[in-house]
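Single chain ahead, written as structure tokens, the form predicted alone.
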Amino acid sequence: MSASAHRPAVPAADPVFAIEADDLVRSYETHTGVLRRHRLHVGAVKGITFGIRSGELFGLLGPNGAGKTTTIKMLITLLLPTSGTARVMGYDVVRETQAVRERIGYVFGGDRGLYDRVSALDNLRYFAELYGVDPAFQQRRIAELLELVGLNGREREKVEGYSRGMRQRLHIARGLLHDPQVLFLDEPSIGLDPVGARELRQTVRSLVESGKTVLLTTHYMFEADALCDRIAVINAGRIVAEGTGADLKATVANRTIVEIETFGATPDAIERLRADPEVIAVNSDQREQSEIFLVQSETGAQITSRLLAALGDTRIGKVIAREPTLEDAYVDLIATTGEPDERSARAASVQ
């Protein structure tokens, strides 16, 4: 985000909410049909409320189209609310859209926004010019965050020959530039292998460690559960929960959790499952060759013998009872939230 040589002045006192939505509200239409088109009402985020404290790292979860990036793009003045307010560091997204852009960086997921035929120095010299950071102080700020994010000495590479963890340790750099005091981080980890995820979490971690407030997207629980103080969970454009990992987790902490790998379960074999007295939920994971079935129950691991009698004669690999996770919570609340009509949906695909 582009930062401007006069800033308006700070208000009275810092806000405790780095950032904060009230009642935020995005909609849109569009048309469906060929032949005779109807116009048709979509509300992409109804409605959310929720508060981000200075200097804390707050996860926003759900599924492909639940409102995450809507929500993010409202927040960092890219779209307008239909109604309700929003507020990053007291100011207001939509009346004080330049005094926001100047108090925040963002970072997206992915390959794009990066010069590949030019060294990282160059990259984060083009974008300190492009933010407007002082000359004075642009060879300081690039050495600080290379050291930060764990790019010393290899500066001076092309993007190019860069690996996909490093690029985001870079994109991370290039969101620092103008000394940001919100980050948002939108699905930075996606693709990354194992050991570069690892790096990019110490990054996060090292950022927060320095005071500044991240808003962090993924779809890996175990990154959220790891890193967030706090996490909302949205779903069809709501937020369905809120709390820490540990809050989150305490809505199944009564459950076990019985996963079954099997090849070829039939639609009856699965609705056997589901047919027992004691079984919450169950969901489904596809692989590659088997899918695993994740069934929940309250009654612990006694239940699995049942289980496995209801797959009949199915082919069985892997079978495991273990407590619920962060995951296990979200798929809950996925399941069980939502409209009616997107429910039925989900439901039918792990049929």
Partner chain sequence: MTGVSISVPAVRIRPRSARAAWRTFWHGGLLSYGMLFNWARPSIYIPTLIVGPTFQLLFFAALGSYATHRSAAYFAIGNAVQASAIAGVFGMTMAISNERWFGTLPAILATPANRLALFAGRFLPFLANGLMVSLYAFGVGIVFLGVRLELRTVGVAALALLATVFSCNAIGALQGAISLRLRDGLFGANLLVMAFLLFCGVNIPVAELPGWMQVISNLLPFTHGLQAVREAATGAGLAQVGGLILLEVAIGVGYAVLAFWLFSYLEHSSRRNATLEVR
The other form holds:
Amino acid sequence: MSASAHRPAVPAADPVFAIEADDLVRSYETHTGVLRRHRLHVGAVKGITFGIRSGELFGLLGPNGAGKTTTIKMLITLLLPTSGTARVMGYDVVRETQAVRERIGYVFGGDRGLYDRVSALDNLRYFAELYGVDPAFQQRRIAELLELVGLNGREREKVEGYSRGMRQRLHIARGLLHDPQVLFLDEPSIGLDPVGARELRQTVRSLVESGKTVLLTTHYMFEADALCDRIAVINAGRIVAEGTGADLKATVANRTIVEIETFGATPDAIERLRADPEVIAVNSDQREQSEIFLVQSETGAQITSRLLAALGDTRIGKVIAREPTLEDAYVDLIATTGEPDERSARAASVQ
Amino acid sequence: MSGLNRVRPLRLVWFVTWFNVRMLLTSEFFILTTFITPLIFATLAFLLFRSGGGTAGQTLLYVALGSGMMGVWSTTLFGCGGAIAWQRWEGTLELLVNAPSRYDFILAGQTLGTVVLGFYGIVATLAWGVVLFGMPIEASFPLMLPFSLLAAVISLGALGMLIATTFVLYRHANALGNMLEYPIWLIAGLLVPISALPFWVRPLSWLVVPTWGIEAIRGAAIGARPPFGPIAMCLLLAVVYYLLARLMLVVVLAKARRDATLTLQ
Amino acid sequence: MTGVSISVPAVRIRPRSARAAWRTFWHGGLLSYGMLFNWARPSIYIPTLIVGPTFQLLFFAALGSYATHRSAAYFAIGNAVQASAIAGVFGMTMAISNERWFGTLPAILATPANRLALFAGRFLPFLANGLMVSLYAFGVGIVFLGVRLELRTVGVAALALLATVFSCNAIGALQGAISLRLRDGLFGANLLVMAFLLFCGVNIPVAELPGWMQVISNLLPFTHGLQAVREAATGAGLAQVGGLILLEVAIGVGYAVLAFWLFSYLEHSSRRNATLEVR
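Beyond the form predicted alone, can we have the form predicted in complex with the partner chain?
Below is the entire complex, every chain and molecule, led by the chain shown above.
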């Protein structure tokens, strides 16, 4: 599959697809002004289409505010699309909500969303009842899940004393209580420390190995790359690229990245770099002492001296010419596809 | 000491007072307690006395002032009781304690703002009485009234500081407030004269400042003699409560540092 | 967390069965007490629902018997029943609106659970709790304030009390549903329990209130239930107060239906307008 913003053939009730979204649009109405209220339609999701096969781990990757959570909320029946359709396990998310809800698990990140004052066990018991898990199986099921997420032995402690990581694992256990075929993980690694995030990735992988379909959203590029079979990059409400990590890398494969560390560069320095006709894109990464310019071109390393000349008397530190990484591809995608006025801000926030 | 340094505590108290008032006014619970509850209880008291076929020998003004003072007490109790706990919740307590300014000035500012707002309760119940029940407004010693009010504010402020520093030892300040609202309404003689309560309650009544605060105000408004005695008691108890509050503050801050309880996490 | 593979046999779920609805109602309802009731710990429960109401009883008994010709017991009974209203209104408000505080609403709404069973189950622990609080307060009244209950009709009084607790819980549930949208849910709960004090015959007989206030008295829960408790306490049987009890239950059902309707409406409108978005 090529990494472009093309649409896959619309999967008509094809059972191969566990999740299918067809031209999903969602806009929010906001009001501005106090006396004269102006209605404002803000598009959060502006027409996205994708299909996720059974047993696939699909990543929706994008910066904060790109429309990831809105997309998930539509797929899990909590939000109606403004237009477009979506199906989960063949059931329509607008009309067949009950059938969809029985078949999906929903896990979100952050430390909210749990009943803090009672034990993990009570949290799980409660949701087991809400999902109608057969009472005869409940106890065993909860024990198995506690073991799966490594909370066995701590299940009688109040959740308010749990660490971020433990809370996240409890979220996952809750999402799995009814053994759903499809799992939605909305930024599950938010706020986790590196060890916790690694453990989380292992769990997600084992879930996919056991046959679950997983849709995961993240704004961490490396997480998407490490986990996902396929990645869709979403920006400003649109899918701007879709494919495997390798596919995405291929979009910038023929480019060279020149990293130039500068000290005290003036604001117009970046414009001078961009002025070079062979430069494709320049992104900057602000560090504590320095600013690093990432210059993409198809010229190869020989462009370096011209770039340095363009920077004039700016103090230069390390200069590296290298092959592009997935991160470069991602940064490039986000920087070139956002709304014009958002581009620079977005590019700066993806790091 | 330079002139600047001498001005600073006053400026600080003023700033903190103003800041705290603004914070309080964002709390719906505080607004309810301070601005709405006194009117409900005043109505209840007016109707209750009327249901008794008179005012049990008391004037309408007696009822209005008493129920106004009930509001002052509630505001002091909940406003000051939650002051430190609230800052701990917001995460600003550490910053304030570590600020170079003396923390008791900051605390005084916070308490003062709360109590002054609380006295709105008296104004409101007076207006309520005039509008709904045709209550006449009169004062036997109008010139004493400002002094009575000032003494009441100072004494409740000192009590408020003690409440603020004591309640912080307990995690649920509002629950303590729920517990202590009615008993003070009762023993301070706000609507039922102390003389109508069992005699053994009297020493307790004498120890709480709302008793003397309402005595001072009622003395100026409907009393037979100028209320010099109650005013003096207000000021005396204010000094005692202030010293106790200072002591509690030292204890609480030491404990907080030892147990790392300045923040919630 | 290790990479344990999942060897679980397919879990059987039957969320649409009557049994699942029953378990959501009963087991889920009972669990909700600890999950959602902020006051379900001694450090809050005792000051707020034991000590506070005790002093409230004493205060109004002293004030009432000073200001009027009625006995302290009259005020003790009124305020003892009102104690259950405090527990019920605040309890149910929290039981519904604290979903927002914990951020659990998205997780709840993503389940296929029967919404009516989920909602109705929340009443269970708070009915029991309201009864307990009120019985304790009656105890205070009996021991200290001269409350006497006619033994012959004490069962009727208990029934009337249960009806009152139910209808107070129902208006609490409505308040909870309202505060799923509005910010500070306890504002309304506070206002309600104070309204009970003023309008519902706790301290001032409804008949002595101005006419416009009596209209409100009759629309609020609590008024008729308290009247029934008062009459049963002095020996009125089911034949005499049955009508009042039924009226109280009917008002309660009215508020409960309204509350559930609002809850369902909010769930639906939230799908359209993201109005319950809390994350």
